[in-house]
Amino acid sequence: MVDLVTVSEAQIWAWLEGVPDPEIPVISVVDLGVIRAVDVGSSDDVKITITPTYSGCPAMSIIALDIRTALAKRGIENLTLETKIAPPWTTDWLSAKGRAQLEDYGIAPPRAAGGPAHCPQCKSRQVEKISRFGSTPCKAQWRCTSCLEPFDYFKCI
């Protein structure tokens, strides 16, 4: 068991930086806005709630998993985690470093004026959706007309 006198907020939000999304797993559950507060409490207890990216979502219960296993492994006993529904999660609590990751990773990230601004492969601004149904709920099927790859794009929500 680890002294939380010597365990700070802070630490706890580091330790989960290295937590994946297990669909996505280049970034971090912190980066893709799930994890929507931590509390560090005085009677050797820590509380994180999480948000999922939609209603029934499939890979919270992996990511509830992950992150007990992972601050178990830091010898954090006692830990609640609480899920919370309202406000309901938005693309806009994706970090921009999460962002980033996504692009890199080949899936266009979300904006708010819809669609893709660019291919994330080659950047070429030429691309059309086709389907608004990608691999998982939350991503939409477009493809580039200049280099002819198909992409993700993490819908707007």
Given for the second form:
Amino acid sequence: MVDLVTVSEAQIWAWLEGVPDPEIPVISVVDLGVIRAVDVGSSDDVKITITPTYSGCPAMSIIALDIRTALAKRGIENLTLETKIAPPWTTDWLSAKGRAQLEDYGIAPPRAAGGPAHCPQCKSRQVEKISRFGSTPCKAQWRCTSCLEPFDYFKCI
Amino acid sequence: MTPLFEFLLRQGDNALVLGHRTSEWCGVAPALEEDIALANTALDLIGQTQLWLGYAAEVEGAGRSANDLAYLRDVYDFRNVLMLEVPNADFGRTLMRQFLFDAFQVPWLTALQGSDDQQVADIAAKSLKEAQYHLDRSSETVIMLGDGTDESHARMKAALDYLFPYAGEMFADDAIDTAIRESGVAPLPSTVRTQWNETLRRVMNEAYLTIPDTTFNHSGGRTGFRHTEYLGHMLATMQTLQRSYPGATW
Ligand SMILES: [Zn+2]
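In place of the form predicted alone, the structure of the form predicted in complex with its partner chain is requested.
Everything in the complex follows now, all chains and molecules, and the chain you saw is the first one.
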């Protein structure tokens, strides 16, 4: 049988870097850590394994659709998307680049200590929690007591 | 119905019924932050429901989906504990119920992570992270309100007195639980009662609330034998769209 592979897994990963998270568009789905595997088969059939951040995250169906759309534009027609919940997603899978992009955007990145290191706006360490939950399942609300700005904190799980 | 299917319905229906009840606060909670917190908690629970009922549907093998199980079953087919279907009443009772359930879920899901059934173990591991976060918040809020004003304390006391006789059903082992234990899927629910008692004692102590001195337990939800009058009303709201427009999708 003739080997028909014309696309590499590295190429697919690079294309996925261009797919933004629908709720926090400054980071890509790759930097969010939801892409767990990319496998290219013997006839350019591509299988992508994704994992949900939170079990009820409504963005997951949009992410799947955005991945399909982005790869279809690159000519990938035979695409299988598989959802795997194990091992469960953790904020440890956010890339260093993703963390920096969150901070630049005004969202404090997650920390094992359980709260933001400093205000993403003015960098003051004088911050306090408003609520354990925020505008999306992955965020909590905090406030800076120096510049008085409220800000989102990416929950650490 | 096989014991595994029954077990999965119990898991899924607990998450679904509490998830729906919690979602009833959307837009009417006492503060915007609490509104968002409740909606996000509900969302986590509905997500967990999809996992449990999705697997239940697969195990049943009758061509039904998670949505069919959620929207097209009647009251007596539900297997949730009664505590989760009673009305929200006030914010205090809503958070007290969330706490009593979270304090059970954390040790229970921790135990299920060791299930011989890989899918059960995987769903438990995913749900556990969310349950831990919920428990942090519900304990914190129960303590804040119990140790708050005279009004908030009185409401939390009333909530605990009302809900406590419902809590025991979470630990009421029956023949299905025994069959499930024998197949290696889960331990008996009664085995996590000690941990639940400890969490309850610690949090109630900090909240200045007295644990009611009663051994009476309402029951009938997890067997489907006798639900409260409230579940039918809840399902009427929750299922109306699928009942009126069968098969409707987004
Ligand atoms: Zn600041």
